[in-house]
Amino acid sequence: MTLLEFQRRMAEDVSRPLTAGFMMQEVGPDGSSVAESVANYVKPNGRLSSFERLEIYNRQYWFRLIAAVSEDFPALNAMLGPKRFDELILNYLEENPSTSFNLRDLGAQLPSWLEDHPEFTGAHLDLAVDVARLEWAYIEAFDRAAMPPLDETDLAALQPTSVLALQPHLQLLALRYAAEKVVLAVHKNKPDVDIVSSAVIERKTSRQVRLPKPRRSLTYLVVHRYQNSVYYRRIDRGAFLLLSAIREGKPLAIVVDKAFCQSGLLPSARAKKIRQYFVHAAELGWLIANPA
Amino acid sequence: MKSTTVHNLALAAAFAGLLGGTSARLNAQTTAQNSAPSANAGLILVAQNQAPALPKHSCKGKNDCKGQGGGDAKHAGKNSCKGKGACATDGSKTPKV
């Protein structure tokens, strides 16, 4: 066996799922015996088979992951409780493996996936997805790039036909429930402690949590990071509209229209309100410049 | 021709709207070191900057209350409490000798 030979097979064994209880599998994908052909690479000792040693390696890759992706989502994990937690976790990676050197987006497909998987949150779905969609949002608010908001030159150049962003960091959300109180009592509960024991300490203090239960109420959100602290904002449906309209790279001029394009609003009241829109997502700087 | 003035009054609210807030927030920048928006930015979701909070410990007989407060201004974040439980920050007492 080359080097390449054993780096390829050992990685194919150590990243081989787990099975439900945590432990590595006695069968591999062709139906042959891993004992038997870890056998053929990994020499036992004197207290632990080669299966048994290459089972540690096993086990510390999976944990790490589930690991990664648990820390990403304390409030998730709070409302489901651990074990139905880690077992969601679990068949999450199976379906989403790690593609990327970089374990911070291992957990970006978990919200949409989520929402196909109703097996494992129950009733609490929607708020389940929703936890799971501003949890992911934090992230995003947290570690996207900030440009430089308009200034007066930019201002200067507008024309009803120019085409505004947003703030790459700037995230927004329309949800089906007022989830930031789950994340907030969550975060509120959470110790300050140094980053290598957060995951051990983060799981003991989400069992512990007492979960607001929000109602079910259409909820528009912007996360956004602001002097490096991430906050999040309520905002109504015709901000939503105009700011998503904004991130689809609509000019101005369709803009102001997809902000009330269903309301029965009085024109006045409509200039108003579009007005406030803009002076507080421009105060705030989270339009910039068209990149493109 | 009616809903060509509407879309024109909102299209000029859009306008004054960016003017003003850019004009907000540049001032702010100038005058008070963002201070002003930061009201506006929202509820805080997670903060980063926080100071960690000290663990609570009754140092008594312990040598590990350094620079974890508690004490008096003479013993307060350092060794010198070994033993004496002077620096206790868990509510304990300090033993009868």
Contents of the next structure:
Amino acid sequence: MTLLEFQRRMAEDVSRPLTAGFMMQEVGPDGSSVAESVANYVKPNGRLSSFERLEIYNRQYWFRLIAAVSEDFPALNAMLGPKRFDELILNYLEENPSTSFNLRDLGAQLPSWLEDHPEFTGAHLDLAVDVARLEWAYIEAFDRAAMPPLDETDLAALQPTSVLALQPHLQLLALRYAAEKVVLAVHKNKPDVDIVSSAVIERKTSRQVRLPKPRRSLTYLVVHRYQNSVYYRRIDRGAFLLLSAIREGKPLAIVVDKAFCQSGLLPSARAKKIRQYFVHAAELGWLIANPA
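Now show me the form predicted on its own; what you just gave was the form predicted in complex with its partner chain.
No partner chains or extra molecules come along with it, only the chain itself.
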């Protein structure tokens, strides 16, 4: 066996998914004995068989992946409980294996995947998905780029045909629950650090906390970065529609129309709201020049 063949064989065996009991599989995909296969390139020692020696690496590989995702979704972990959460992540990673050198990307598909797997959340599926979406939005907001915001001169020159853009780090969420209450309850019991990705900082497992039980209520959030910290802000439906239309690259005239579709506000009230929306977005540096 050449060195390259050895490396490929070991990589294949080490990355093979664990059993439901988090142990190394004893039978390979082709029905062959894994123990016999491993014995061909791993020597036993006085305490462990070839299979047992490789099983250490197989389990640690998956435990590290599970831990990486757990660090990025602590509120979902707290909500489901460690046992159910670990089972969820193991199944998620089997269907969404790592395709990047960066552990930060492991959880990218978790919110959408969770939506199709209610067996892990039961009656709390919608809340669990909202919590996962919000936690991933925190990571995206921390990691994504920040561009120079529009200044007062830029804003004063805007026309109805002008097309703006939003900061790349800004995340817009329309949630079915006030999921931020669950997320913040967990983060309050974590070390005093900014909300960041596991690729940036290692987090210790927090003690069990009493989680709030928010009622179903349509909630609009902006998750954004300010001075290297991540924050969320609640916004109303009009602001959400306005910011969404800006992100879609619509001209300002259409942006304003979309913000008040199906709204009963009088023109004077709409004008006041529009001013509030743009002043708020400008103060926080959310608006940037369209890169196109």
